[in-house]
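In the block that follows, a single chain appears as structure tokens, in the form predicted on its own.
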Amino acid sequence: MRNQVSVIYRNVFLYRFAMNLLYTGGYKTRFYKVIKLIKEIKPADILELCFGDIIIAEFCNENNIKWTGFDLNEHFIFKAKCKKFNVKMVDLSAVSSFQKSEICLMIGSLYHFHDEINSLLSKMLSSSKTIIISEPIKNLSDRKNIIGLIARKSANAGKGEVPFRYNEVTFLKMLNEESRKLSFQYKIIDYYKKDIIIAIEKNGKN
């Protein structure tokens, strides 16, 4: 039986409102940090995993970059399709590979896959020259205020509650371990609010 998603995942406008609270008004800036890196790379196409919102899609549309979004949330899929974006309902855990793209992007969702991180990163590396990840490394759900309440109530994106969260130590430890297993290098691009933004490339590639 399909898990009931948290209420904020059922409406993109409610999702944006909640995320703005979590990022203290800086929700869109989180995306602009990633967009700045995309501008530097100048890709022809982007695959965004667990896209949720369509801020990156809108940027790509305005800049003649082919964008494809994968998500499991029917509400986000419907909203993006209404805007004529190229989206597919995909369970990232269930597929053996992703389509080819210059950039494979994931914003704020890596913790959902921590139990299968090697498999996910392997598929991302096989798909793309560059992986961009923006991931929360500060656990707001521990706070005893409205921010903590929202964080705790927004943990189910469609595959069940996810109590696990990365912090900076566990996130970098994971990257170091997986970089040896999968032969990639990563670079910390920036920190913003509770997120760390990194770029990953296979060893031996420019």
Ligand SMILES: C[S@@+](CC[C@H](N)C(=O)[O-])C[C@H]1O[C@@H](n2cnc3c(N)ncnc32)[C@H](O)[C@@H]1O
The other form holds:
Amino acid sequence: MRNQVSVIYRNVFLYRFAMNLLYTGGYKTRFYKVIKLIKEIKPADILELCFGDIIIAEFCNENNIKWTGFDLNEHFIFKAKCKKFNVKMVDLSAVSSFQKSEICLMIGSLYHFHDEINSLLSKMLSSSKTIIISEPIKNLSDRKNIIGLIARKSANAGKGEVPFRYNEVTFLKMLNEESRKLSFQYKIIDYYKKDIIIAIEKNGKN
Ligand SMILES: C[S@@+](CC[C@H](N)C(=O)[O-])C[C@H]1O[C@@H](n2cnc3c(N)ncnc32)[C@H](O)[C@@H]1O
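Could I see the form predicted together with the named molecule next, after the form predicted on its own?
Expanding to the full complex; the earlier chain stays at the top.
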């Protein structure tokens, strides 16, 4: 039987409201931090994995950057399709490769793949020269208030609850291990609220 998708994953407006609570009003600024980096790189195209919302897509549209979004969630896919964005319903775990793009981007979603992180990063590296990741590294789910409840109940994309979250130590440990295995280097670009923003580049020639 298919797992019950989290309530906030069923409606993008509810999703934005919940995320604004988790980011204490800074939900959109979190995307603007990534947009600042995209502006510096000036790519021709971007593949956004687990896009959820269309804030990056709208920026790309306004700036002549070709944007493609992959997500598993039919509600997010539907909403983006209604706005004529180029999206595909893809289970990232079920495919062996991603399409080529100048930047492969993932925001707030890496924890969904913590038990297949090597495979996911490997697919991202094969698809793109530059990877941008913005990932929460402060866990709010053990709080005993509304924020904790939202954090606990907000991570079922249809494949079951995902209790795992990175903290800064486990996130950097994972990156250091994977950078050796997959031969890449990474740079910490910024911190915003509970997120860390990093850029990954492959070592050597592409
Ligand atoms: C916490 S949301 C983040 C959404 C958005 N990037 C943001 O930062 O607000 C996680 C997203 O990952 C998607 N997702 C989770 N597992 C996935 C999978 N295996 N394949 C594709 N998308 C997945 C969910 O549908 C959801 O849109």
